[in-house]
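First comes one chain, alone, set out as structure tokens in the form predicted on its own.
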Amino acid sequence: MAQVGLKEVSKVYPGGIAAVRNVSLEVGDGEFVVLVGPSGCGKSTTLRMIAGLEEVTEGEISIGGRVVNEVPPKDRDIAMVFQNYALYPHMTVYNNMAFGLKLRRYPKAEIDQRVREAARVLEIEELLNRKPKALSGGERQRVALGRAIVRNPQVFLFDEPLSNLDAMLRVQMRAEIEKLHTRLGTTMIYVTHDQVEAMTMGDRIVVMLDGVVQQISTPSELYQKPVNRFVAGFIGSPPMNFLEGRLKSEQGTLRFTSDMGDVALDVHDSHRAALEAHAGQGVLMGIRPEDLLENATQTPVPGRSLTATVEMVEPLGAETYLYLSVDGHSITGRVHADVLPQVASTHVIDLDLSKAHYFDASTGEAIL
């Protein structure tokens, strides 16, 4: 096990294309850190620089306190699990798992012991004599994990390892990797574009956009206190709703008014002190879908309610997603499964404004 450090790491390709810009990150010994962001954000490039598969243009990478910028991948004491499994098709599962140890000239008895122990941990003992073509996608992924485990590395690196699996198998393998981390206690760095994977697996999450780190936080803090509009909109499913408007101070009340003038909502008392300095300025108000609540009496409450038209209903068993129109604004609500309104019907929706978020309209940075 080891700490991993990145100090102002950048990657610039020929032609001046900056894939990663000044990334600084400290991954603790035994920590599970997830890099997440949309395609092209630089997360996989960052992982490949840690692995030594990409050269660092600027900055410093350390593993276990040792600077590894010039150290070849095979000498970094890391193991990487790839998206496409990268198994040798002509070898059995046993030989795929043993191959790296054989190259390093480990004693035959130790190789056998490591392979069989990893197979036991991953529950693939009965697969050891099969070849990859005889395995399902989930079984191949377990073999790829096993090949990494037998190395007993200081750090595990995962590059979107579940993206080729179907939805149910992804959930299952996600749990298996989490259990594996608990059992081994090894430092793990995991790359994914799936924010649900990131939220459920990571001790901390690194959100990236255009090669730049946007926020590094625990899943809970990332969800409750996003630092900017991008993070707020990227983390959460369905994503946060946004309304463009201004803060106005009227007769002792601080109020958010949409640009179209058709939505007026009172700022919650707990937010007033932080927002009063922004009165008269353009802001984005964000509200999570679960913070839209059906008004039991269908009687609007001034400053807290919206009248919405139902455009689409998605029953999901345990909950229902409502796609609503409010005077030209499209918003999404996540409500109890029993709430199944008719399409085109009109409903009064209350907002839990104590959980609203506010962002500067020009910079996108969080105000609260």
Given for the second form:
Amino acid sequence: MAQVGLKEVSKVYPGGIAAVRNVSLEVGDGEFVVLVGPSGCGKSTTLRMIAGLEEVTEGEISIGGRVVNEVPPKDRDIAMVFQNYALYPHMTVYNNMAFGLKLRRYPKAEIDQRVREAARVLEIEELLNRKPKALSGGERQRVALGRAIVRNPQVFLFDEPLSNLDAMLRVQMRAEIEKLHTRLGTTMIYVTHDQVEAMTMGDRIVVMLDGVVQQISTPSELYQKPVNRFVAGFIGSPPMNFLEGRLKSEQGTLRFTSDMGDVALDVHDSHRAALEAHAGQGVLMGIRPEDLLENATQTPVPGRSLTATVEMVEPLGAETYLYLSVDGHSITGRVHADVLPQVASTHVIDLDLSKAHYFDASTGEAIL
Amino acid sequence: MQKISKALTYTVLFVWLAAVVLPIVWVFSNSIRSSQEIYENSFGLPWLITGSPYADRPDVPTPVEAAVGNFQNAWTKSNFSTFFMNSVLVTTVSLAGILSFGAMAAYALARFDFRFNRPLYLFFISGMMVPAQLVLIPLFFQFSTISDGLTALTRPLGYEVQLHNSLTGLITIYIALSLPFTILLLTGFFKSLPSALRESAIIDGASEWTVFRQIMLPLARPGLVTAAIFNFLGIWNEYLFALVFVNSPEKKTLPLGLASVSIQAQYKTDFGLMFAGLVIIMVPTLLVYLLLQRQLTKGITVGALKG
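Follow the form predicted on its own with the form predicted together with its partner chain, if you could.
Okay, now the whole complex, with that chain kicking things off.
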């Protein structure tokens, strides 16, 4: 087990393309950290630099307190699980798992014992004599995990390991990896573009965009206190709703009015102090779909309700997603399963404004 | 309309099949006939099956004697045994050289990003644009120079290098001439193997050589087999370079041997023996092709499609 440290790490490809810019990160001993972001955000490149598969252009990477910039991958004491599993197709499952140990000249008995132990943990004992092509996607992924754990490395690196699996299997394997983490207690760094995976698995999450770290936080903090518009929109499903508008001070109340003028919402008392200074400025109001509340009487409450046109209704059984249109903005509501308004009808919905987020309209940085 | 076009397709294919198969069948059937039978009955069913019309004449060999005699004479009297062994030696050593050098070069070109990768690749490939006949004469003189140069170095050791009239020289030529195509084929093949395999092995602790030997080479087997078959066919049947660079009878390969038998015997040609010689040349080719046919088609398609 070991800590992993990144100090102002950058990666610039020939031709001047900066894939990763000034990333600093401390991963604690035994911690599970998830790097998440859209494709091309530099998360995989960061992981590959930790693995030693990409050279670091600038900055310093350390594993277990030792700077590893110049250390070849095999001497970093890491194991990596790849998106396409990267199992050796011509070797049996047993040999796939034993390959790394054989290269490191472990005694035969120990190799056998380690492989069988890992196979037992992952419940793939009966697959040991098969070749990868005779395995299902989920089984292959288990073998890939097995190959990583037999080595008993200081750090596990995962590069989108579940992307090739179907939805059901993904949920199952997610749980397996979490169990494995609890059991082994090894430091794990996990890359994914799926924010649900990130939220459910990570002790801490690193959100990246265009090679730059946007926020490093626990899942709940990331959800409740996103530092900018990108993080707010990226984390959460369905994503946060955004309304463009302005803060105005009118007769002692601070009010948010949308650019088109049809929406006027009172700023919640608890937010007023922080937003006072931004009166008269352009802001972006964000509200999560679950903070749209059903208005039972369908009577608008001034400063707290929206009157919207229903564009689409998605009943999911446990809840309903409402896709609404207000003042040229599309917003999504996540409401009780019983709420099933007619498409194209007018629908009144209340907002829990105590949960609203406000972002600077020009920079996108969170004000609150 | 569809029926007509289907019938047409089948007709064309059938004619093609006949054009390929009939000559082979004819060669095989004539290899078990005596010269006399070939003169009298070259296209009918062999006398070995129908019975000889000279069955009552003890001075004419029986069909079985004629068939066995053809192969026996070819193998021993006409030295096909020596030619065969030379051909086997030249072909196996050349193939070993072509495949090992070709695979290493192709792997490096396919996997590593170095400064002169592209020009080097084009340099290799450009070899395919030069007709082999064109290099024949310059090569003949170069061999003399190289032989003299090397001999100057090795003479103190009591050893003389001679690339002319030597199987070593012939093997060197075959390896050099076959590398461009082999590298073209295998580079595409190695490129189609996922790079994550290499990365995974590197993290597992493998050196680049181990990755090549233990991961990439086994996976490239269909490509290697394809290259092996193509080159086998080319080298096993090669005549021109062998004719120019080899002259002593004990160093001749099969195609040269067959030609020399037919030239020597210009006034009294033993056709039965020559057909038997042809069969001796053809059988290994057919066997190799039949055994590796499945790998061959796999190799061609896998190499062609990336991903």
